[in-house]
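Listed next as structure tokens is one chain, alone, in the form predicted on its own.
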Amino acid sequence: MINPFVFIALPMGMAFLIALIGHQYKKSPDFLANLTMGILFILSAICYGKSTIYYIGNWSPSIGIPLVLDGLSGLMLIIINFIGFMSAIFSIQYIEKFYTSKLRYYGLFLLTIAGLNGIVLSGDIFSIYVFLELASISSYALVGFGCGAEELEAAFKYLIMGTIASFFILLGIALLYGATGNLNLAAIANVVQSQGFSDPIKIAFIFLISGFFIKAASIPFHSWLPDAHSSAPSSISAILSGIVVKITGIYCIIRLVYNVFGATVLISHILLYIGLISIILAGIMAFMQTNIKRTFAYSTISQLGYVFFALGIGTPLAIFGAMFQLFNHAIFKPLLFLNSGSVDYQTGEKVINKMGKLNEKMPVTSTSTLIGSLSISGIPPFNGFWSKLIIIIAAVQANLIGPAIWAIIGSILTLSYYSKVLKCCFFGKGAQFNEEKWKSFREVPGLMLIPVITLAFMCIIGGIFIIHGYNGFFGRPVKDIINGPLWYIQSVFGSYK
């Protein structure tokens, strides 16, 4: 069995190696970063479906720092390292045109990946905080990587909101340690299950969940995300939207709610209605945007609202839909952000009304954007249709007819603003379209097309992941979530030798 520590040590070590030798060997940052991400993706695929507990330094469970590989963390590892690999391939030629220091870029990129891998593997809440800070600080720097006024302002806003979130999380951890005497998640779960929700634990939970909601950019904690995602390099926007928001926010909420504290009726209602509000309000704000990347950024808030909505329903079918939607969003949203980078690469434009007829000049980019747009809008037979259909069926089965209707309206709203993007940018033309400038456009270089073709293909065939249902691809993570705290306690402490 592969030691889970490799998912943290390999990208972290390679980040420092790139910093050491990147000046002497100009092509080494590209080669080493892509090699690292390729290896990590292969290892994550090998580990999927397997379970292991590794205690760093072989300390006892009561004081050791555990790395827990289970179904949920295994799924998150695949998402992190696959999307990281796609973004790294795209970066080879994209970063070369717009930015100067690849060794710093890839160093920060790999540190972000190391932090995200550490979050999903950690079975210790303070270690989660440490890895969260590693991923967050690296991503702050990547958002401001261009060093322009817009980028620095977005990075500063991201830093401030991230710092507030981190303060809430650290305060929650301190209160939780004072109340339980433990940092091990399974040990905390054991105390909560045996002694119940005492007042200090309730307060600690409120601080923790508030901090992670800010990290997840759910409404009303979303203000930092549109600026950060639209100002960052598009390859970084892809991982911010595709994995960073999910891991630093949604994953942590899932782990705490379902495997540590337990999902109460109140918590389920909070998740459900925050999800619904995010779906509708962020969808309206996305429709109002004129910048293509800001449209996609608000869309992220809206689409991840479906995950919270499904988690709030809480039935096994809804949890299945939540995992499927989480996975699908990690496919079609990086696809869309990478394509926005391709458009910027050739046209130098982000304003929708200044573009037009790109399908004639950039056919691969246009077709893959069409596929991603139809998928995220829930149009059959693309992957996004199946995850949204499952969530809506789960809502109807739970007698939540009104919320199910609002979720359908949210999908119609999604189709409307993506139709606007497709019409103005690719298959029509905007009001400020420049015919002379358009004549010089052409398709992006081949390496930038590899990840978008791969992701578009996955949007087309993604429906196969529902085959076999609970015994299929998402079976393990779904079971790990619905089995609750008692299962998590047993799986962690029962596996230690």
The other form holds:
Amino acid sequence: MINPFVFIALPMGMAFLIALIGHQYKKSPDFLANLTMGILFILSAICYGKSTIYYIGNWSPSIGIPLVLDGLSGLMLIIINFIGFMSAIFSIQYIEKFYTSKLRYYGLFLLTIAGLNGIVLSGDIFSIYVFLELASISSYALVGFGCGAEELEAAFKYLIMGTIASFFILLGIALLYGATGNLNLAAIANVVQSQGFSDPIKIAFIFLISGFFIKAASIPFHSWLPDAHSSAPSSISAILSGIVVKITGIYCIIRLVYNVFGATVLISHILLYIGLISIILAGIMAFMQTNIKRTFAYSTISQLGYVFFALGIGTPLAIFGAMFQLFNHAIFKPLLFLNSGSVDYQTGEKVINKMGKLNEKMPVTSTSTLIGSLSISGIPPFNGFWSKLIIIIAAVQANLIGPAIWAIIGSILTLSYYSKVLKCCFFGKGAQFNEEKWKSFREVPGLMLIPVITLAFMCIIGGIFIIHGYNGFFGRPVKDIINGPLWYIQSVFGSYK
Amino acid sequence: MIYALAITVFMVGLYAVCCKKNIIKIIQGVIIMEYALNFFIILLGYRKGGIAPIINKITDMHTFAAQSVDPLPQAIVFISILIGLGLLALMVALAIRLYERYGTFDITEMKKLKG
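The form predicted together with the partner chain is what I need now, so please give it after the form predicted on its own.
Expanding to the full complex; the earlier chain stays at the top.
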């Protein structure tokens, strides 16, 4: 069995190795970073569906730090390392054209991956905070990587919002430690389950959940996301939208709500309505954007609203839908962001109105954007349709007819703003289309097309994961979530010898 | 009561981050918040008349358990200070680059991003 510690140690060690030898050997950052991500992806695929707990230093779980690899962590590890791998392949030529220092780029990239892997594996709330800061600080630096005026402005905004969120989380952790006398998630769950929600634990929970909502950029807390995700290099936008928001925000909320505190009716309602507001309002805002990357960034808020919506419903079918939607969003949103990077690579444009007729010059890019857009808008038979269908069926089964109708309206809204992008950029032309410039465009190099084609293929066949239902691909994570705190306590404390 | 002081200082820092227009003052607000948090965490392990949590050969374990302060918050604060250092370095570096691009520290004049 693979030691889970590898997922943290390997990228972190490689980040420092690249920083050391990157100056002497110019090709080494590309090679080492892609090799690392490839190895991590294979390891995470091997680990999927297995569960193991590694006690660092063999301390007992109530004192030491356990690394818990269960079904939910396994799913998140696959998402992180797969999207990281795709984005690393794309970066090889994309970063060469626009940005200067590859060794700094790949160093920060691998540190972000190490932080994210650490968050999903850690079974100790303070280590979650430390890895959260590792991932966040590297991604602040990556957003401002280009050092242009807009990038720096976005990075500073992201940094301030992210820092406030981190401090809320740390304050929540401190209050939780004061109330329960423990930092281990399973031990905290034990205290909460035996003593109930006392007042200090309630306050700590409010601070924690508001911090994680800022990280997840749900609607009242969303203001940093469109700036940060649209200003970053496209390969970084792909991992920010595809994994960073999910892991630092949604994964932590799922773990705390379902495995530590237990989902009460009030918490479920908060998740449900925050999700619903995010779907509708972010959809309307996305429709009004003129920058292609800002449209995609607002769409991230809207689509992740479905995950919160489904988590708020809380039935096993809805949790299944939430996991499926989370996985699908991690496939098609990086695809769209990488395609916006390809368009930027060839045309140097991000404004929708100035582009047009790219389907004649860039057939692969425009076809894969079409597949991604249809998939995200929920058109059958692509993967996005099945996850939204499951979520809406679950809402109807739970007697939430009104919210289900709003979720369908949100899906139609998604289709409308993706049609706008497709018409202006790829299959029609915008108002300020420049014919002269258009003649010199051609398809991007082959190395940038490999991740795009892979992700588009995943969008087409993604629907097969629905087969076997609870016994299939998403069975383990869903079971781990609905089994609740008692199962988590048992699995962490039970296997220590 | 002293916990209320820590929370008050935290709120002062939050006010500075939310309401000030100068980037340097915002950074100072972040630092104030961080110090207030560290202070709060240290207070959690405080015990009146407590002894340092160090075990040596002559320590009696019963008096140690009854009198020593909690060492875990001290370790947490240590890590938290290190993270704060990295964050501060990044913030100041961004502030310097922003000043080079815009020629001002006033955030109300930095509005190239809309939305």
